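This document starts with one chain, in the form predicted alone, laid out as structure tokens.
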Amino acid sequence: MTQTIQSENPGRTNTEQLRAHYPEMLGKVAVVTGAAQGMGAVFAAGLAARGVHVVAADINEDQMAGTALEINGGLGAAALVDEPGRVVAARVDVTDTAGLDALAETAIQEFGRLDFWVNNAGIFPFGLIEDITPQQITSVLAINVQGVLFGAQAAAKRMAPGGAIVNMSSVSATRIRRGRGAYCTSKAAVAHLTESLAVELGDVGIRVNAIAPGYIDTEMTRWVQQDPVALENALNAVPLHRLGAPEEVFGALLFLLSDSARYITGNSIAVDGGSQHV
């Protein structure tokens, strides 16, 4: 499977292979949510090109299954180490206590242990704030929100000391978007869930941290690209002047999860460009 998305826009987006790979991570485990498509899949396909084991779950279980299958047939060509790791498809609701339970247990079942939780699953509504309706804040509060924390309890159960928890929040955690009061609200709570759960989980030797994209080329900025006075005003408020590759995300990923990230917790990393100082 590609691990990155072809910009429509050539030249704006550095699509180029990550060769980056952490040996210690070698058979180890990890639990990918919203993995069916966008950066979840990169995310499942990247560990397991480089050796770990990965459960990849989405609430479409149909997608799920066939980007697993792709990942896994794609392996051969991709993989960076000797022994890729195997991706297994899942089906998960993050607003679901009992079903994030069984997805934890689907790790233990499948591979005897789960060193690593991505909760990446998340939506990106739409809405000025006169719109916002309480089914709209409800919705993205229990999926952006509560899902994480939800994710977080399921992993840190089964976890031994030394494992590591991945949240996504957003540049919108800290700047405001106009017609995404709900999405910013939200991931403004991700990072400052992101933190208690550092200082509470610390406890346990859990490290727990956030990565905050900015404009990425997924199919949710895939608007942006399609409104040349939008895309305009979005290269000009990145200092890097192009957009980000799904893999770039992933190269922070890949680094909180390893070892040379052993003393790094609670915090968020941006990978935006630079643009949360413009």
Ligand SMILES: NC(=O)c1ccc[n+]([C@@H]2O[C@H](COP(=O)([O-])OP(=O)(O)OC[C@H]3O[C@@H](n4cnc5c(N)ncnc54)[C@H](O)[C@@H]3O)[C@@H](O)[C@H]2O)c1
Contents of the next structure:
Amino acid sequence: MTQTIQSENPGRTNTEQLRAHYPEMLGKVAVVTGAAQGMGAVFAAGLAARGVHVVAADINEDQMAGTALEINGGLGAAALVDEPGRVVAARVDVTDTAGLDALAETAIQEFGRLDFWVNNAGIFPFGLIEDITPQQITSVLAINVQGVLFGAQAAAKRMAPGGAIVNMSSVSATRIRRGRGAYCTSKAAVAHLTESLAVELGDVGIRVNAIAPGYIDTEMTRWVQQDPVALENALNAVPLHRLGAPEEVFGALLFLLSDSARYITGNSIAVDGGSQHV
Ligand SMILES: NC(=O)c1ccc[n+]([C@@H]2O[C@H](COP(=O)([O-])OP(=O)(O)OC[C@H]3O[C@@H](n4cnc5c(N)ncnc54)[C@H](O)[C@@H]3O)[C@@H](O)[C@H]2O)c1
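Other form of same protein, the form predicted together with this ligand, not the form predicted alone:
Let us now look at the entire complex, which starts with that chain.
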């Protein structure tokens, strides 16, 4: 995996320039799920580099602890207690609603507030329609869909007006590819759920948006990258003819969380090299 979680946070120094672009982010508090690796790890690092405190959570507790330590520049969270952009690692299984509530409480206890919640954790089960198992469809709906709904519930209960939630949808919400019936269904549900959440949470001043990535260079797409035929097929459906980097998805996340997007809710931003049009 091309993991570059420290690229914007080198030893926690020289981040003033990054903070200058979105000064309102300094001192805000975010929860990011699925943050042990891939896009979630890059999101946690990118937010921390801009002075956002992050509770970074994953079902893989050991990997999450290592990732948080790396983002914190090798310093334990306790050593950074007075620093902006501190990352605290937590374990969560997003299918566990009590666990999601406890995660939101961790943010309040550690940092005294909750501004942003990123429902990023997800799985990608592969299976042609006739081969999808009950276990696959149950798991993908529990993690990718219920995890988003109950994550948003846990967040909304504790957010003040001005809070923002971002859900990870996918180009698969609108584009069908063989072997992804269960995954496409789950991401279409995330896109729809994002709109429902935006309408109802708009009443309490919370914005809810989604990001719909295409092929991004993470463990989730390793199987495509390792199979030349699958890779060629995939890139034929990408007008920009390359995979995306997690950092390129982070740009959309930062925008959606920031004040620049304060009149945007219920939307999905595609970060897919144009795949949604092919
Ligand atoms: N990589 C892509 O091309 C791509 C494209 C579109 C959408 N997405 C979506 O973006 C999100 C992040 O994907 P990624 O590529 O970084 O994947 P990844 O597999 O690298 O990381 C996913 C993380 O989620 C965690 N996770 C899985 N189940 C969990 C659970 N029950 N509770 C808590 N954590 C759990 C994993 O441990 C892992 O750390 C996912 O929702 C994925 O569906 C990815």
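Residue numbers count along the first chain shown, from 1. Small disclaimer: the values here were computed from a predicted structure and weren't measured. The term rigid core refers to the most C-alpha atoms you can superpose between the two forms while keeping them within 1.5 Å.
Q: When the two forms are laid on each other by their rigid core, does P228 show a Cα shift of 2 Å or more between the two forms?
A: Yes, shifts by 2 Å or more.
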